[in-house]
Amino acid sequence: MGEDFIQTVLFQLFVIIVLVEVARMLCNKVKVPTVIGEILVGVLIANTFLYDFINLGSDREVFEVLKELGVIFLLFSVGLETPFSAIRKVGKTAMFVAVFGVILPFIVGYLLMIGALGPEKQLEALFVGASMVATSVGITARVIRDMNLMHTVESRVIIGAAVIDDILGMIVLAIVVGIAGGGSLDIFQVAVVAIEAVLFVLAIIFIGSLVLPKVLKKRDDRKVTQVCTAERRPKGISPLPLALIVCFALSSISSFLGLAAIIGAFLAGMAFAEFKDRWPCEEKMEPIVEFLTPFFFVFVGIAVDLEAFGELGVLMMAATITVFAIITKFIGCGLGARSLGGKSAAIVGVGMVPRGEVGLIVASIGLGMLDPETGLSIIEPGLYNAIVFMSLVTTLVAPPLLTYTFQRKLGKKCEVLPPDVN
């Protein structure tokens, strides 16, 4: 690693960070999610003179690492907003919304790809189905917060369902990655991978939400009974290093089990969220996440080849996947919320539509994995472009549709939240 290499990396960092900040400012000005700007920066770099100008063709190893760390910390931060205890408080309606909103898009996405690509493209079909599953609730939550409607029944159901949706989405992704590692769709293998993924998730939930709280409570009770004769300096590790240790430990275990590393990172964040009062780390973690996460989205954009959209087949595929992604999530989640009434069910269905970063993560994993039989990427560039297109469009259309459905029901009034939503 010579001085020329360091100079190249520093120049690449300078250009990418400047472009990302400009894109963020423009996105804030036109009121669209900043993730869109970050992806478009990558598309701009990959499809213009900038790619060769900053020498990404030969020197990008550092950025591959930054990209992977970015997605790991992104999922860890999402988990920090989703404590295990929240799952027990969301009610039956949110559970139904999440389950229907996962099953219908996955089945339709899988069958759609089998019909379009043929029965031999099982792995591609699984990844497309997985990309259509999980909801990016960050987009929806931002819109709801801006409208000052976090207190409504629909908002509570959407946020609650998204908690369960994230976990189910991670399990689906774990199963798909495990199957892809084997190279075939064997019923026994599916069962083994599914059991392994579910047991891993349940074990972390059990330890994080039941075992650790009891252990810490007993330790605190013992401390209270002790008489302190002098003020002692606090002992033990500080919250941020502890959070990093837990994050990397569970990410490593997840990878060792053949699952995606981000699944372990997500579960680590959920486990740590249970102890926010004891180990507050969000403020210190935020600058790390803010620095690393854009690299993931920039490189999502860099993998997009605009010339591929010149092919009618890719455009048709992108449009078809996007339409079915919107329809299946709207219908599936709407069915789960039908007990709230038609207009409320429409609000919930629209609120669960955006795929955002979740669909992009699934596509990126599929692009990076090789088919054991062919040695090629499981997700081909054309299909990857189609999934990125779907993620961007669903993210862009959800905010105005959500605003419209809320206004259609509530007008200028806000609904009062009842004691319980079941």
The other form holds:
Number of protein chains: 2
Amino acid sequence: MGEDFIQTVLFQLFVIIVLVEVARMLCNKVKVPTVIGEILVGVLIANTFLYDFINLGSDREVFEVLKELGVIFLLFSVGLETPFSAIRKVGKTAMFVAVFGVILPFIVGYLLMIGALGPEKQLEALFVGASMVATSVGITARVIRDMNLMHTVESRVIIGAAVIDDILGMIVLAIVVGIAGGGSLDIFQVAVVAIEAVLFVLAIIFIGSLVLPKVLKKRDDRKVTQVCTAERRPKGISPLPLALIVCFALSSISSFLGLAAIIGAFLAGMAFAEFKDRWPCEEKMEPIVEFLTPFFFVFVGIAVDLEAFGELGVLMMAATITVFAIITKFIGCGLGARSLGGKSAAIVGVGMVPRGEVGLIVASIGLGMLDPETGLSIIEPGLYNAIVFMSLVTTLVAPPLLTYTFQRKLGKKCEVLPPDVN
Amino acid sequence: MGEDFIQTVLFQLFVIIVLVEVARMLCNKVKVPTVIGEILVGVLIANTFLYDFINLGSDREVFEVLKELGVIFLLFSVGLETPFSAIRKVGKTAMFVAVFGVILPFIVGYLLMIGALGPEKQLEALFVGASMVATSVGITARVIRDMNLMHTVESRVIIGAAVIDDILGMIVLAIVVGIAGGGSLDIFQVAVVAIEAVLFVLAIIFIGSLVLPKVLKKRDDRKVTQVCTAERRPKGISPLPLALIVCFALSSISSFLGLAAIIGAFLAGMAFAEFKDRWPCEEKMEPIVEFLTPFFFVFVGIAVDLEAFGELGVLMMAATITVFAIITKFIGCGLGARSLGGKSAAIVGVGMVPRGEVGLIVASIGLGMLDPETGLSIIEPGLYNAIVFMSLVTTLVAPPLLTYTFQRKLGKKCEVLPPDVN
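Could you switch over to the form predicted in complex with a further copy of the same chain, since the one displayed so far is the form predicted on its own?
Below, the chain from earlier opens the complete complex, with every other chain and molecule after it.
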């Protein structure tokens, strides 16, 4: 029994990893972000004989955990590239870009769904709005780095805004998950959840990014001035275990508070970013992320039912959501960056378009939560498919548009390589 | 539901990792191998309120997988430090040490159990014999490295013998698992399993360590002489995904053949050891091992029922198995190394004593397999506890004995730091 179960899981892992690797190599060949390949592997498995071949019907719990660990470590590593100090440095412009780029897609997404599904579908509309909010900081940063344009003003604004945007997206997600957990749209409850979410985020930022670094620095200074035995200081805990402990602790707390676990993971990463010298955990974290994260994207794809796109309604909805996701982000962020001039604002607007992982995370949380009134998933499968479609297209569309707008501004040929979240 | 389940698992992971880290720091303080701390964490959880507190009764499947992944990656990384070439270099002595050190404990362990439990307990006796066979190459190597004595003849013999011993242990384990799977002690079946195991091991060694390196070298040479475009050669697959694919592939095959999955993982690591320059995956593998391996040892400990030691029988059995495990390994290996002279033979004998992970792996496989005739676990819980006790004590006893024997030989003070499998 035990050995059979393990045998099945090992075989499933083998097949999935091989397919992911093949998909990655193909993506690199056609210069497409590898995350798209990973999602398509999931779609392939779900919609062909492969699903039964690797016996995925049973034992989904194991992959639920691998998937969740994958996304938790991914968000931790995104947080790790997002020190609080980096947010302070990027000035007003980035803040405007982020705020407009969050408000416009959220409101338009929400209204779009209310218009399409009727005013009783509040939770569904909120989730779609939330899934249209967050720019994928991983994909954006990777595209710009691959273009060797990290030094431009536009790039700095995009990265800064993407960072703030990520935090705002987390807060929006926290609010939406909190409301959905309560089951109804009670203004008092919204306020409680919002305050809880904001307080949690601010508390972690305050403690992790402001208080702790100062306290530790002071302690170190005192030690050095006292006896100058910096080398003799006991080594203490090593970076990886500490990172794992903090990451799981904040994910758990965040989850117990009714917020999404990944919010805690992101904050844990952000707090750790302040301690890179003391506990350098990036290199050690990276292989774990590389091993586990594909499971998230593959299982995002496995939830996609291709037959659903046969329905005209789903196809229309996917197209509509995608178009509005691109337009609202472009206009919102462009407006926020208008002080930089038209061509630069266009670059910033385009650079903020890719939704990637965060939209998918929101959608899959919505798919996993049940509406307490109807007992069905908050995001019904057809709508889920539409959101995944939107994530795929916004991610695919951004790199060529970025190249084009940068060329228009800089007037030279700048090549863009495919981004890659890992 | 989904979120609740994830919430529980995250909290369990958090508690386990914190306890493991505390245990590790305590172990380092009292200079004891950290693996012992990890096992004791499991014993602590299983025998206190903690078990119910973190709700471990439910969802054991997830931890079954984490545990299995932990031990698979551990054996892969042990294999990675065991290139086939290293085995060839260590001459006859290491081979004698390994062979005597395998045969004596196996036979004595087997006879001991037949004597104690009666001749009908063939499977149980075989498993106990097998669990007394394999020296923990990880622990031994770590102890010697920490003593800075890698250059001595004795050390080289110990490492070489530990490596061969590991392979012999794997073959013994494969045979025993195969016999247990069949359910009876049929000589024809033993032969089939033994041949299957030996052929599988030899085939992987032959292909992975002899044929592939030559083929790849030839291909590279041809490329260089043709157009001298070594740099332009496409990068191809990166080391970590390749390592994961090969590791899961060989584990699966090994498991499908009825051998233990870890045998495949060990062979995969050994094959990879030949390609360290081409696909350096050690650094990337290490954090994954560090993250997952403790789950194996913790869950080894969780299976220990302290109340069982209340029974005089179990306590006696634990003491007997432990004493014979130490004596048989010491005498067997000492005999194998007698050509080096008495003092050196004593060092080698002592150095091969620690059983560590491999004995535990054998015992936990035995605990997980059911006897087809009685329907009970092949290794019943009392006996399992005795084997875990043996692993703990042999691991604890080796470092001080190694220090003592090395001092007797070299006549100088050589400090031994606690070994650490990770």
